[in-house]
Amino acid sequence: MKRFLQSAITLFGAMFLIVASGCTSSDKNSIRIGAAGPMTGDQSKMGIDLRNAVELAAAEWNEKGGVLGKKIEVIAGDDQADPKQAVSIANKYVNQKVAGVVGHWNSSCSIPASEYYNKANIVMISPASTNPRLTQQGFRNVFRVCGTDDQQGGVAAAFVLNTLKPKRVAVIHDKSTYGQGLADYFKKSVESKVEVVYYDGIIQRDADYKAVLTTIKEKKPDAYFFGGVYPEAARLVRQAKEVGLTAPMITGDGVYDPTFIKIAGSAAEGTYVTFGKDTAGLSTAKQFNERYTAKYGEPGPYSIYAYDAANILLSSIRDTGTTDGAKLADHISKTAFKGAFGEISFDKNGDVTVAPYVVWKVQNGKFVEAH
C-alpha cells in the first residue's frame, strides 16, 4: 500500500510539473488579452464585430512579430449581455491573467466587471459602454474609447429641440443601465422646454410592446424617445406603423448598426439616431476599413473603436515593456494615441477629451448624417 502511495505521489508530481511547464511555457511565450461582449443572443453582432477587431488588431501585431517578442494571444468572452456572465468572464480573465480587456460592450456588463479587473489590477478599455458611471467609480485602469450618455443625450435633445420642434415627447427605455441612463439624460434635457407626457420601461426581449405604445400615441406626442438596443428598437418601430403611431423614434448608439434598418424593414425609414462621424471620410480610417472588409465583411459601428482599445492596449505594453496594470494605466492616462478613429487621449476619469457625436437619419434603408 505504502508503495503504491509513493508510485501515486510520483505519478501526481510529474503530470503536475507537465501541466505546469505547458501553463507556464503559455505564458512565457504570449501575451493574452480579453476581448469581451455579447458572442451569443440578439446582440450577438455586436461582439463579435468587437472580437472580429480585437483579432485584426491582435494579428498585425503578430505579423511584425509580436509585442516584447511575444505572440499576442486573444481570449473572446461571451458575457451574453448579461451581467452576471460578464461577472464570470471577468473571474475567468483574471485567473487566465490576461493582460488587458477590450470590453465590454454593454454598460450594466462593464461596471460589474470593472470591479473585478480593478482588484485584480488589469487595465479594461470599454468600447461602446457609454454610461457615465463606469469611469467615475475612480477605478485608474478604466477606460472608453466611446462617448458618453450625458453627451448624446444632450446632443439628442438639441437636435429635438431646434430642428424637429416638438410641443409634446415621449420617453421610454429597455430599464439596462445604458437604456434607462440614456433616456434620463434626454428627459433631463428637454423636460424644461417641451412636454414629457409619457415615461416609462418596457421589457428586454418582450414580444410584443402594442400595449405600451398604443398609450402613447393616446397621449398625442410629436416625437419619442428610445434608450435601449436595435433588437428592441426594431420591434418598437414596426409596432408603432401597426398601431398607427406616426411620431418619429430618436434613439442612440446601440440602435446604430444595420441590423436594425434589417429587421425593422420599411418601418425604420425616418428613425434619428445618435452615433459618432462617419469614418469613410477619414483617412486614418482607410487602411482598417480595407483589411477589415477584406476579412470579415463590412465593420460594424463599433469595430473600429474596438480595433483602436485594442492598439491603446498592446502599443502601451510595447512602450511600458511590461503587462503590469499599474503601469499600463499610467501610460495610458498620459498618452496621446494615433489611431484608426484619429487621436486618441483621455481624461482624468478615463474618458475620452473629445467625443463627437452627430444625428443620423434612416433614409431610403440606410444611415445618413441628419446634423
Second form
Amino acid sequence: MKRFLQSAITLFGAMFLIVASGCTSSDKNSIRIGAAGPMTGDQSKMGIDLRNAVELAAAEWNEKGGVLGKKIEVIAGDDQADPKQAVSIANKYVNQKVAGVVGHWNSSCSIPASEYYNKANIVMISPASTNPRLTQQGFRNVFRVCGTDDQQGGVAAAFVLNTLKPKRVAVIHDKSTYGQGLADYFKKSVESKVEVVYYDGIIQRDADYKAVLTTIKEKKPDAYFFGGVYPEAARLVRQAKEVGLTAPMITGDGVYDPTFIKIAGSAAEGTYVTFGKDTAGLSTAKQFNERYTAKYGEPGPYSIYAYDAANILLSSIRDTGTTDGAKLADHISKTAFKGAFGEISFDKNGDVTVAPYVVWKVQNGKFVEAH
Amino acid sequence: MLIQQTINGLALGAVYALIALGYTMVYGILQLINFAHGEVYMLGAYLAIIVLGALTAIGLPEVSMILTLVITIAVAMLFCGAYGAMIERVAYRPLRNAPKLAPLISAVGMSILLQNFIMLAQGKDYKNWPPMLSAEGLTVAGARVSAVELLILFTSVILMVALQVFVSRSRLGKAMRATSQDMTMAGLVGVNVNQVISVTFIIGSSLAAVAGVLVTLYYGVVHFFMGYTAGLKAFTAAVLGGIGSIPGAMAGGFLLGLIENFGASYISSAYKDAFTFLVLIITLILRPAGLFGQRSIDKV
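What I would like now is the form predicted together with the partner chain, since the data block earlier showed the form predicted alone; can you produce it?
Below: every chain and molecule of the assembly, starting with the one above.
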C-alpha cells in the first residue's frame, strides 16, 4: 500500500509538473487570438494576406498597451484549404484557449471548424467564407464580415440578365462547398429567364480543362459562370481561349485577386467578378492600406476584411472586459462597429446586415468596376 | 466536337505516353516500378521554366523561337537524364539483389525526397509561364489545333519513332533487349549490364523531361506536386498497354488521353480522374498483361 501511494504521488507529481510547465511556457499576461486560413498550397496567398492583416491589427493594439492590460498574441493556423486540417487547427485553438478566431478562409474549412469553436464557446469571425450554411447552423458565436453566396449569386445573375442579356449560359464549379454553392445560387437565379445549357463540376488542381471547355463551346453559350477560386479560373480562361470559347466568364469573389490576372495573362481580359465595393475612396481604408503596405506590401482582396474582423474581436474584448465567448458573441451581435471598410453590424444569424456586392471586370490587366 | 475532343485527347495522351515509356522500359529490364519517375517529369517542367526564363532574359525567343525550344528541351533532357542515372545509382543499384519489395519502397522514398526537395528549393506555390506560342493554329475539319498541340504531337511522335529504331536496330538497343530477357545470361555473353541499366534510366528520364517541358508550354502552370498525378496516370497508361512493352506504352498513353477526354466531355468532367483509375482496375481484372504485354504482372 505504501509503495502504491508512493508511486501514485510520484505519478501525480509528474503529471502536475507537465501541466504546470504547459501553462508557464506561454505568457500568462497575453490574450491569444487565432488567424486561420490556407498559408501553404495553391491558395496560400489568401491565408498569408489574412494572417498579416490580423497581425497588423494586433500590433496596433499592442502599441496602445494591448487589451485589458494584456498583450495580444496572434497564433497563425495553416489549414491548407483542407477541411481535415481545418478541424485539427480548430482543436489546437480550443486546447490553447484562444479568445477568438479570425478565419477560416474557405467555406469548406469554416463550416466544420465552426462546430468545434461553438462547442468550446469561442468566437469565430470569418473574413471571407461566403457559403450561406456557415451562419445557418444556429451557432451564436459564428460571424462573418463578408457577404453570402446567395447575395453574391443574385448580384451576378442580375448583372448577367440586365447587362449581358444572354440567351444561353453554361455553369461550372470546382465541387467545393464554396464553388458549388455559389454556382447553384447563380443557376437558381437565372434558370427561369435564360437557358442553362451545361452544368457540371471540374476537378480542382487538374491541369487540363480542355475537354469540358470544348463541350461548353459546342453548346454555344453567350456567357459561362464558374464557381471556384483563382488558380482554376486562370487555367480555365487560358484554355478557353485556346479551344476558341469566346463567351465571357462570370465568377465570384474567390477569383478577385491580381494573381488571377498574372497566371491567365491576356486571357483574363473581359472576365466579370463579383466582389465588395471599391474601397479606394474611403479614408479609413486608405489608412489601412498605407500601414499594411509599409509592413507587408500590397494588401490582398480580403486583408481589409480580416483586419476589421480582428478589430471587432479585440474591441469587443475591451468593451466587455472579458474573453468569455458567450458574452463576446452577445456584444458583437448587438453592436454597430466602425471598421476600416465602413460600418459593420450583424443580423441574428451573424451575417452582415449590408452586403454590397458589385461586379468588377478585368480590363487592361486590372480589376475595374463594371457598369 | 468529336474531332476537337480527339485532338485534345491525343495531345494529353502524347504526354502520358512519353512518361509511360520510362515506366515500361525500367520495368522491362528490372521488373521494378520506378515510382520516382513522375518526379523526374516534374523536374523537367521546372527546368523548362528556369531555362525559358534565362533564355527570355537574353532575348532569344524574339530572335528564334525554334532555337529557344530546342535549347530548353535539350537542357531539360540532359539534366533529367543525369537525375535518372543518379536515382538508379543511389536508390536502386545497391538493392539490385535484395527482395523485390526493397527497391519498390526505395522508389517511393525517392519520390517523396524529390518532391520535398523541389518544394523547399522552388517554393510551394504554382509557378506560371505565359503562353509563348500563338493560341491560334490550324483548323482541321472545324477543329482547332493550336501551335503547342502540334508541337506536342510532332515532338512525341519523332521521339517515339527514334526510340523504336534505337531499341530494334542499334547495338545498345539489342543489349537492352537481351538484358530484359535475362539479365544473368546477357552479362555472361559480355553485355555490360550496369551500363545498359544506366542508359535505360537516362533515356526514360529524358523522355519524361520532354513531357515536362511540353506540359509547361501547354498549360503554363508548374507545381511540385504535379508529378504525382501525372505519374499515376502514366503508370496506368503503361499497364493498359502492357507494362514492359514499348509500343504498348505509346498506345496506352494515347488511349488513356482519349478515354479521359471523351469521358470528361460525354459523361461528366467531375469524374475525369475516376475514368483513368477505372481503366486501371478493369485492365488489371480482365487483361492483366495489358493490350501488348505477354508476361503476367508481378504483384506490387
